[in-house]
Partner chain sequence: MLAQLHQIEQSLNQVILGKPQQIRLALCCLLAEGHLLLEDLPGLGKTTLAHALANSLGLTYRRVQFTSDLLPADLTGISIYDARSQQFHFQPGPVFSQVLLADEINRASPKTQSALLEAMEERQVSTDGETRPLPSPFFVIATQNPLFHAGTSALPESQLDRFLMRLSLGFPARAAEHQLLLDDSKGSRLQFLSQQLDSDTLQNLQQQVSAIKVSDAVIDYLLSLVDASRSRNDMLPLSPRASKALLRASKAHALIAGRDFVIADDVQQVFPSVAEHRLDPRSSAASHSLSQIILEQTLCPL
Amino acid sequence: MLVLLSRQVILSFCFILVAIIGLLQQALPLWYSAILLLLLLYRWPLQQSSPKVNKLKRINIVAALILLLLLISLKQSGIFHFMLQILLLSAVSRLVLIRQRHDSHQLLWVLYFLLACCFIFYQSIVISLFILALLLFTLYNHYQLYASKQHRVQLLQLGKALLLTLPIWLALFLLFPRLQPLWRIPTAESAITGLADTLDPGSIEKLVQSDTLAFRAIFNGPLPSRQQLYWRAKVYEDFDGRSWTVNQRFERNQARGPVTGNSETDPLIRYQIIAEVSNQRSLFSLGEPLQFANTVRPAAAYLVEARRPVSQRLSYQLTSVLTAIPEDNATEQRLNLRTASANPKTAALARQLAASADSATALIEQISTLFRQQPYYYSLNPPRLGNNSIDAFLFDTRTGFCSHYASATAVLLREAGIPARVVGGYQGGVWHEEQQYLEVRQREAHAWIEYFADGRWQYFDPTAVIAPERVIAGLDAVLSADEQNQLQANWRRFSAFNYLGQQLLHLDYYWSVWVLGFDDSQQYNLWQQLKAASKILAMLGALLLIVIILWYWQRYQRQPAKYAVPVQLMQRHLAGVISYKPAGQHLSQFITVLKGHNPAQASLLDELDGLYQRALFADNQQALAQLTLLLKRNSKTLAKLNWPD
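Now supply the structure block for this chain alone, in the form predicted alone.
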């Protein structure tokens, strides 16, 4: 019998596909998403009529043209994204044409696979719950399509099944070995967020206008002061007269210099970082990292990087000392003395300052005095600069952001013969006392410098000279009201939305720490703790088992069986129809009614009834044995007994 799909079912499938298209937007070009939505709209005129050959040909031609366009853009999309695009195209095309229930098998399984792929792109608890809701909605539609109309969803039984499987799921999550993937899925070049490999006038100003989360930090001890929270992420050493770029040596797996921090004199800071998706390797650390988690590795200039681009939320642990950074290799000083053939006024100023300074520290003090005495300004909207950007900033505009002051200071030091480089990262953060974590957003992006003196790289933040409130209290403390409004989205100006967003952020933090952050190292520690407590757990388990056995033995010894053996035998083998027996009706009377609905088994039921009555009322053990044997031989026949609805 052919069963046509109802409008409600088709509408449900359309809703699921539209939601999947929105969730997989990272893997879909905009034009492709628009075509898929148009195809779903094209489904409605076909609802009232049966599919025709010309309509099938029309859809096949459109699908072939779309496939050709996808093949042309394969290099930009990547193999994995291309696979998702093909599956989405097949699902939408299938939905356009199907009319009958048996045609929906393939569509349902493709939907399940696409929903599972959505978890690859998202780790936020809110979106994960939305994907789970879509999955349950798809399962419900699957059940509604193929389940009998007489059977409804048994919510109580479903809840019991979920409760029974919950301990198994928790045991698998906590104890099952976390194996490395057998392959890596090739993906397209995704958009890089955070600090880029090039720093020029205007880079940091654009980045701080984003309020997206960069990372969160949890400290295994007291929180360092805000003036100590300089999160190093990038080191810029190549300068072309206007822009700073990361040197090519950071692209190689360069051996890091020896650890020089002294844990006896320098206080150790142990902390955990939960980094958001950035699609680059650069990570965040304080001072000189001494100990690393397995998920990260040391890089040049005592930075920390991921082993592969961070395409999913990454949790790692570090131990650092907040001291000056040691020298990485012998060529590092020469590399950071190179100057560009530009900014002649800055070069002359550097020579003038160096003539009256007998050390790098003295030169730093003179540069600080220059910034304090001259009318320099700190602004989120500095004027545009030309090719000789340092000259224009120091002598003309005198208005800039942190990257302007860091770049000018590094050039002055290099022109004076002192190795210097620009460091990009984040400064400060928002501490949540109740949840005990530090929230660092893109708006905390910052730039400062490191100069070489006394055998180590010393850090210096010229922004702390121009606008010390930026380091002490945060960016908002030094911006005007108009600049603060520029950084704040319109919806964030409502306190209710701010509160709701913050609570969701806290919930997402717990999700990241307890679920996403449960890695193989934490699982190993859990196994070690279980191993240490195994003897005690074994003794407690044996004692509990003995108590349960004694309790059951006493219970069944003291209480008689609820039903006699013949009754139990009959109820067990007539389980398919016994639920229709009215309360208070004798079993023999029920068998008489049952014979009327199953005339083919009337003789068998008469024989069972006779043996049952002799075994129950006459306590005939021979009849009980015959009843048991007869029930076993005809168990399949009895399971097929009918009862009219």
Given for the second form:
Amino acid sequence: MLVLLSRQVILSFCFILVAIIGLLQQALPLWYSAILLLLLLYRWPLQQSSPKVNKLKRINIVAALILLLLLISLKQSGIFHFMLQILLLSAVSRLVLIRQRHDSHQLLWVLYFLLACCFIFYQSIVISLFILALLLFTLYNHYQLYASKQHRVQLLQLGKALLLTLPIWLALFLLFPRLQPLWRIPTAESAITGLADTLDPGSIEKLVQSDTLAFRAIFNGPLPSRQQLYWRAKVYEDFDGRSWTVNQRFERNQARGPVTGNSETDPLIRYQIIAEVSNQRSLFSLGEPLQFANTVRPAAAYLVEARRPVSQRLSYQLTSVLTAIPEDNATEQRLNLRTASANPKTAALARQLAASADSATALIEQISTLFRQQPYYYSLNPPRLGNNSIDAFLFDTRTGFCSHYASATAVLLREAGIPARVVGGYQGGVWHEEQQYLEVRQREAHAWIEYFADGRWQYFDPTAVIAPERVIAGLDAVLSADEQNQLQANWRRFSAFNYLGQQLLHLDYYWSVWVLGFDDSQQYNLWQQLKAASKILAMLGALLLIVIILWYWQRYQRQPAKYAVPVQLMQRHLAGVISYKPAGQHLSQFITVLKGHNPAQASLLDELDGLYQRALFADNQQALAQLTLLLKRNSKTLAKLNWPD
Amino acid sequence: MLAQLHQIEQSLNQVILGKPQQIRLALCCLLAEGHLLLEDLPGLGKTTLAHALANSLGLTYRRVQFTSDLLPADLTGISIYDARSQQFHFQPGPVFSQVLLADEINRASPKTQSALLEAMEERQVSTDGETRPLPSPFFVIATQNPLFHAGTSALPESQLDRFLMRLSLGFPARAAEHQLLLDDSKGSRLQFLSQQLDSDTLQNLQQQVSAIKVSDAVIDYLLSLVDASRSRNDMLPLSPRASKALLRASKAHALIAGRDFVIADDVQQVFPSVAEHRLDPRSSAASHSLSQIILEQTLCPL
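For comparison with the form predicted alone, please write out the form predicted together with the partner chain.
Below is the whole assembly, all chains and molecules, this chain first.
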């Protein structure tokens, strides 16, 4: 049947496709998106061109050329992205030529598939809802192609159909096995967020100005005090006189020594972390992690890391004990004694301090006193430092952020012969009482040190000495009004936006816990619970079934069938064409019209009509039997009846 | 018997050329024992049709030309004092015949028009405190000019409702008019009537109409048509009398078609003629717009 697509439908398809191209930006090089959009625009000049032009041939040549380009760039993009690119190419070139309803079939299915693919790249609730809306819009257009003309009824029917499929969605979500992905999603070259592998003086100040979420934590038990919430993410052990770098040994996966934490005296903390996309492997943990979920693995220096760079929101469960960190590796002490020759004044000061201190603890005490008594300041905007950054900070500027104090302390300790290293991570977080989770943003980024004493790495936070409120009450408590303004994004100043943003974040939290976090272990739990309640469930199910059967039976008893038997028979067997019958036309009249369109079946239709009339209007049982038989015998022929448009 | 009926139909078609559908509906109306209203412009043959119908049914008929000064007594009859017997003697009017041809009925005063009401519905006439039954069968075949013509007064709704059908012949097709003109010299077209029913056969046929089978499905469809008119405010609702009339007309239509059961098509065929003048009394007979709307918009699952 030849049905031309309306302008509106074609524009809708274009809109959906452009939206998909936008959503799949990660899988598409910029030049390719541009080519696709240009190709899409080509539809209009092509439509105007003379009918002599072989449009199909033209598009095929263009598509073949683009395919060649894609093949050339295959190495860069990877096979998965390549597949998406081909699908998009086929969809776009289809849309360029499409005229008839008949041709839109493949296009629609490809659109559905591409929209589903978008979910691979996005997990946040807002974009998920947007993709869902696009899916529904596609469905609506699909429906509109085939539905009858009345607008309102159509939406109603679509709504009904969706409502009917809702239990299937739920069942698939809850019960479908969580298979491992069949392909590996290539890591995008997207920007790394969070703490980097190198800690410059100044890098944390920059990070703190970002309002984005780093991770959320849920505690299975009471919330530890703020002073205990030192989330370790990176351990910096290489120092070049100016900046700190993660030691290369941490790149390798090392075997973990025996668990040394004294779990009897120190309380165990069980918690779940939902880490946001960072595109790096390092994750967050408190103290010494003892038990790991299988999505993460232990890393050197008792850190935790993901098996692959975190390109999707990652949820993992940990059990930690809040003690000093044990020694991980025999070379660790030696590694953390190395000093750079860049800061001679600092070295002299360290020797001076060490002379009057007999232990590491005493030296720490001396350094604290130094910071407390000398005019040192805590500021978000410290002056820039030269190459001898520690000397410049300790003796000239005396103004710094947490990383300045941490690296100065670590250098002082090293110069005095005590192994020390800088730890980067997050401190504190915002606790949401109602939703029961801790929200940790980039602005909570922090640096402190660990020094080796009593056979373990003890933590020490020089910031707690210079600005104790930073640890107790959070960053805002320490900063001046100007600095607070500098931190706050403009929209956060309006309380209504702030409130809305916060509510959206909470929604996002529930989404990630209940929808994204629903993994196979939770599924297993659900099965176990179902099994435990199987008897009650079976009884309930049986009861429900009985009620439904009774209800139907009652209904059946109360009201007769809507139509008489012959009518039902004819409607069933002429299902292919009956929708073309005008409401007011009676069936015999319709059959007369139908005969005109199907001359080959005229005698069959005549016979059917005669039997139908006698069966329905004269209540002739014999005719009814004959009609049933005739319909059954010719059901295939009847299914193929033509109806021209 | 049915063959006789068909022959009559054929000969009527000889008299009124090119209007087989209207003729079938007119016969249908009479078989259903209903009164018939013919509405047309002057000169389109409605009086001829009325005459031909009355003739071919083999019934005694009287024709009354309605005028504005026609009195009710001119229709029903009057009691005259007979000096010889010193008694009032009832002189029956033209209404006391089997077929009353009421020509140009809408030219009479409303008073006279309503004198017909009792006769049409009750098939009896009350004068001077006495009720006199009309002969059986009793038909009124009335003709009227369209309402916009000078000197007409509209029939009240109540009276319109008593006509089973309202028909309009309309202009003949060119070929039919050609034939008409060719035959002009041969005299009145009524001479083409070759067949007559007798009174017994007519009664027999009318009994057969009553015996036509109607399935529940058809009655449901008929009711949904009637219901449709009741749920709208751009037309008058159809009364139960109208639905009864619709059913009888459908049955008669089935009989003429040679069936002993009513099909949906019967209902649809007679519906415009039966319903239109009840849906909108001011409409002209040629327009079937309201009834067509109902037919198109009411779902016919049959």
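Take the two forms, find the largest set of C-alpha atoms that superpose within 1.5 Å, and that set is the rigid core. Just so you know, these numbers come straight off a predicted model, no measurement behind them. Positions refer to the first chain, counted from 1.
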Practice problem: Look at Gly455 and decide if its Cα position differs by 2 Å or more between these two forms after superposing on the rigid core. | Solution: no
*CA of Val110, rigid core aligned, shift of 2 Å or more between these two forms*: yes
Exercise for review: Please check if Asn141 moves between these two forms, taking a CA shift of 2 Å or more relative to the superposed core as movement.
Suggested key: yes
